[in-house]
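Only one chain is included here, represented as structure tokens and corresponding to the form predicted alone.
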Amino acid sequence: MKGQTEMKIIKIKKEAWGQGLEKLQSEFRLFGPVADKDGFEFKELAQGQLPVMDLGNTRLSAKSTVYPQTQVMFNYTLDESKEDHHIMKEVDLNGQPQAVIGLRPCDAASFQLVKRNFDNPEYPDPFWVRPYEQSTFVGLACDNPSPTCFCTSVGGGPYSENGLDVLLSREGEVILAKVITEKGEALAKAAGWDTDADENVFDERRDAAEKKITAKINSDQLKGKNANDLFSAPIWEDIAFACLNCGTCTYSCPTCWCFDIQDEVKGTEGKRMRNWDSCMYPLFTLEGSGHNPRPVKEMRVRQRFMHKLKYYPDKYDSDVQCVGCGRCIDLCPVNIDIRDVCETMNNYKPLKSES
């Protein structure tokens, strides 16, 4: 659990913002949104580089700051002349603390959903848990949400503090910072940000931003439905008809966590890596025997939406595995909309002959 502190609002002037980030780089690896080709991505900031703070959601989420697209887990050698040639050495996970600057509240909330998978009592995953624990999350509130954002109907909001250590809000040339946790307080102190501001301003700005969100998702009846009825429902062929199985939805989704493990060897030196994978790909479930339990795209599309909207809520007794960022809607090349799929699943009633 993150240590809570007495919340306070800090005013950060333009000059102090850049100076503070420069100070932080002596203690933290800083990540933030930066221009990348034709979009913006979360990347490590170079010395003196500022995160872009005047855009909407980045194309890919901030999940890569904790869970990289390619992550080396072990190194090993095949050189039999070396005593440890048969030993895999885990990479050092005790790296420098990092701060993720400018992630949206939906991305911060996504870490809390994913945490249930990677940081559970039986099988905590050190390759996810350690980077997460070493991170301080500095969020940027959404004063102008996208038309496809629906965070308020999945337990979030444009000013949600869930999963954040500090929440920022821009007011002209000034940045307002709400310090939420002890981690956030330590970061603000290290940056030298200490000018107090009006504590009521966040409530006013939050209310105004929430009124701008009109998109929503309705899952109120899903938890009460029989999973087998939904699994065998005659709705999936129509839902999957246009799907290309390109994987754009899963790669852009902040709560997708599927991965593959591969070895890469050059000469006698090798490394074992974890790479993002996608349930949309035919090879994802291909077994060594040659059997594939999901050989057609209809089954793969069904798996994606059943996991997000049915299996996850049932397993964890929680809301859906979605934070309403709208990326999969914006980026899908054939306009498949998770809001429509959820509505179809939510309203589905099996015929008596199907039950």
Second form
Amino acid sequence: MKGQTEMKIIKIKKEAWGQGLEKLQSEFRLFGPVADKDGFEFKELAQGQLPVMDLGNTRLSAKSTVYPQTQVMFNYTLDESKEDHHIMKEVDLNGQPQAVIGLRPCDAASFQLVKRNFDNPEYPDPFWVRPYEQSTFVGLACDNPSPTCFCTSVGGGPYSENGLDVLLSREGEVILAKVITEKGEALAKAAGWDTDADENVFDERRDAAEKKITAKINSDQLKGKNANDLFSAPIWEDIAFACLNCGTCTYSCPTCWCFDIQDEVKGTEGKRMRNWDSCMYPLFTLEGSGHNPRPVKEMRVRQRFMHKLKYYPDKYDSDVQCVGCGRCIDLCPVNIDIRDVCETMNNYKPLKSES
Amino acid sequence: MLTYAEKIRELSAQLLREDKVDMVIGFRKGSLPMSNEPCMVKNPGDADKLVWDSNCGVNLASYLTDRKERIGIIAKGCDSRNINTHIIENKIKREQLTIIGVPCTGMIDKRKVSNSVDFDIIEVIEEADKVIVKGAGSEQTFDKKEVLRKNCEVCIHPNPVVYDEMVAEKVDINQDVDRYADVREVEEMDSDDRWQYFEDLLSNCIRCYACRNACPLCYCPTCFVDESQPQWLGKSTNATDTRGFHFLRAYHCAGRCTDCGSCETVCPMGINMRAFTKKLEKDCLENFEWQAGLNTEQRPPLDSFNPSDPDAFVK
Ligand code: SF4
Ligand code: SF4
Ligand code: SF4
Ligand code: SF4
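For the form predicted together with its partner chain instead of the form predicted alone, what are the coordinates?
The complete assembly is shown below, putting the previous chain first.
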């Protein structure tokens, strides 16, 4: 893999952790989980602020560190006395490098899945690609997976290194850091973390953590199924009945990437921005003519699950568009559970037809 | 509680078997502790799936909007009041409905329970008025009244106000509860503190609109926040737009809100947006002696016109 380095494990003591992060702040913008009311979320760390490392996963995913809910893309002025009036000016995307500290392996893997969308050779999206390239991902392994974590059945794991530059594993006050890429090495150096650890406990801890995962999905039969059969299967009315079309599942999902572009003008100054959008909303597909190709919620619910579990794997010849973080299961107010829906789809057999 | 579920299954199967309804709307067991999923049952044989416990906080009246079938619906106190409101507002016809009333003993606040234990919850069991929360190797027991939703703590209409069948005897009502202590607290703040209070209240709102979508009153074919030609409200995480959404939604619910708590139950961020609707509910009670949905004869105060209104401006 590009930028891969010879595997190295570093020991970071409590004081060195805080001091190292503080040092990093002169070079990097740091993001990490911080308390927010009764939960905790990824936010930019203030000077000297430590990321929360002893709770489970954040309520919302880490996608916002690269792809915030609202992101300004262009600025412009309508003031005709200015020379560049009515010209869109791209925001400066060459900001300070950033590091995301304490994201879980599922969130790290999610960047690899959405990369296929934002960083495709035909239309690379600079507003995602630049922040992504400027990020160093310092993951935190999960020794206590939650009951709804199912990363191991979608190609990940509580100690997966996919998408990470450094993987951390905690034991009491001591943190062990496995340096995975050159980027990670540069970060460790900048932080002054350089004490070699005497033993490699990662494999051992990985095995123990993986054993604790109880949730899973089965998607093995989905590849072989015909998309049209699934699309027209008589399963969606029942699956979608309870859905409120609230979009919580998509907003909290690390692998959902859809957005809506909006202009806002105040006085003569305008900005063009993008905001997260969701296939669960009627407005998502409403056309200028007033026609809506997905007028009812059943169609919207079907879109979400078909996209994640069928269209995406078919299009990219890959596993599902889900990293098993379990957020949509935990947060869905009416308990629509992707594990159950996947099971229904996976087991679906169309009635025999003549053709 | 078990007997409630048994009775619900029995009545539902019977309604379906006798072809009195095309479907029954109720809850089926969820895949997570403290979660049930609203569902519809069309075959008498499937009535067994229906459950009832203290995790049925979502207001089922939301699922009735504009349906054309003959429907059996399970209704606790607040659901029944929203069914009345739906009938008044022509969102469903009384003749279409067979209402299976459930005298409610209050619904659990899932978030309160999760925040009160320091382990991952694997199972939650209800026994009489106790709630037993289990994790891997840990267990904690609560009195149900400690973990009720805030609206249920002060509910004075737990018994359905309209029904065709009842699954049990009506429950006793605690009439001396102080319903509006929280609203008064906000009313008594000076304007700076109050501003700060609402700013904090909404600071982590992600504008997913789950609160609106779960609300049985929010059935507009196009909600004002979704108006796009022209656009009424910005779409970003701008704080003014977020407030705009909450204030306007609350006013749209004034005189119609039953304080069923569905909005708060479904919010992924744990926001207490009932602070808005509850204030308006209190004002309606104080100014118009009005509580929403108690019958179908009277229209809500803000959508009716009375020629003898004492205020000159409406004439
Ligand atoms: S979170 Fe649940 S109710 Fe909301 S849109 Fe997703 S599936 Fe539907
Ligand atoms: S679909 Fe659900 S479990 Fe999968 S990545 Fe998205 S939020 Fe996580
Ligand atoms: S608000 Fe009242 S009627 Fe509704 S669930 Fe709670 S106790 Fe029951
Ligand atoms: S449900 Fe919660 S987060 Fe979503 S719009 Fe309502 S208050 Fe905001």
